[in-house]
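Quick heads-up: it's one chain on its own, the form predicted on its own, in C-alpha cells.
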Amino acid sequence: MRKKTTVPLKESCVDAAREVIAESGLEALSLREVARKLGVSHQAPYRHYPSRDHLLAAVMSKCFIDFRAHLEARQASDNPDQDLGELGRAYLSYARSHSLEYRLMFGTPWPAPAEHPDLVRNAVYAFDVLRGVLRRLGEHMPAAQIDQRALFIWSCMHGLSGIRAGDVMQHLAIDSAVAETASEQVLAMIGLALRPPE
C-alpha cells in the first residue's frame, strides 16, 4: 500500500493503473485493485471512473500525452528532412525506454472509441507531429497524401520498434554491425522512399 499524497483521486487512479499492469499484466487491472494499491475504500476510484474500461482508456490517453511530448522534446531542426530524422529517432528512443507505456498505446485493445473522445483525441495529436513534419516536407502535398505517408513512416518505426523488442535479432545470424546500425539504415531508406522522383 502507498503513502498518502495529496495528488487528487482521479490522477492517483491512472498512475496506480499503470503500476498494476506493469507488476501483473493487463489482465490484473481492476478499479478494486486500483483501490487495494491506494489504499482507499473499493469503491472510491468509481467517482472518477464507471469501470475498468474507463480507467484503461485514461492510462491510454495519458501515454499518449507523454509520448508527444516526448517526441515534441527532440533535437529539432529547421532542416526537415533532418527533422524527420530526429522524430524517428525519438519514436524509437521513446519504444525502447517506454516499452509498457508503448505496448499499451500501440499492442492493447482500445476500449469503445465513442465513449472515451479524450483518448481518441490525445492519438490524434500524437500522429499530428509527424504530421507536422511531413506537411513541411511538402507544402503543397494534400491532406490524404500526407497521411500515407506518414502510415508508411509510423509502420517502418512500429516494426523495427518490434523487432528491437524482441529477442530475434540476435538469432538470425545478422552481422553485429548491421544490427547496430539498423535504425539508421531504416531512416535513410526511409529518406529515399520519400525523396520525389527526378
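Switch from the form predicted on its own, shown above, to the form predicted in complex with the DNA and output its structure.
Keep in mind that what follows is only the chain, not its partners or any molecules around it.
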C-alpha cells in the first residue's frame, strides 16, 4: 500500500526493489512486483524509469553508496597496516551480510553504464577508499604501484566473497576449520605478499 507520506514515488521504487531483492532474490525482481508492493498501477514506475534496467541502475547506485559507507565505518586504527586489515574485514562482512546486493554490484552486467554516470561515480568512490588506505600505507609509492596493490587486494576480497556467496564451495569438502577461518587466513596471506622482501 502506498504510503500516505509525500515521499516521492521515484525513491520508493528503489527501496521497494531492494526489499524484493532481499526477500526473493535478484531474478525475481520485476517492475510489476515493485508497483504492486507500492500499491500503484503497473505502469507508474515507468513515469520515473524508462526501463527495468534504469531502475536496476538506480538500485545499484544506492548499493554502492551503502557499501562505501560500510567501508568507512570500519574499526578505526592509526596503524596503516592494521587499518588495511580492518578494511578487509569490513569488505568481507558486507559481502557476506548483503550477498544478493553484492552480486548485483559486482556480478551482474551493468545496464548501459554510459547512461548512468551516478552509478559509475559511486562505484569509483567505493574503490577510492581502498586506494586511500594504500596511499597512507606506502607513503611515497608511485601511483602505478598503488593501483597494482589495490587490484591484487581487491581480487582477493572479491574472489573470496564470490566463492562464499556461490554454491560451489559447499560441495568441495573443504576442511571445516579452513572454511571457518578463511577470512583471516586470506588477510594474513595478503600481509605476507605485501611484506618487504628479505
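Here, rigid core means the biggest group of C-alpha atoms that superpose within 1.5 Å across both forms. Numbering follows the first chain given and starts at 1. Only a predicted model underlies this, so the values are computations on that prediction, with no experimental measurement involved.
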### Task
Superpose the two forms on their rigid core, then report whether the C-alpha of residue 187 is displaced by 2 angstroms or more between the two forms.
no
### Task
For residue 135, decide whether the Cα shift between the two forms is 2 Å or greater, given a superposition on the rigid core.
no
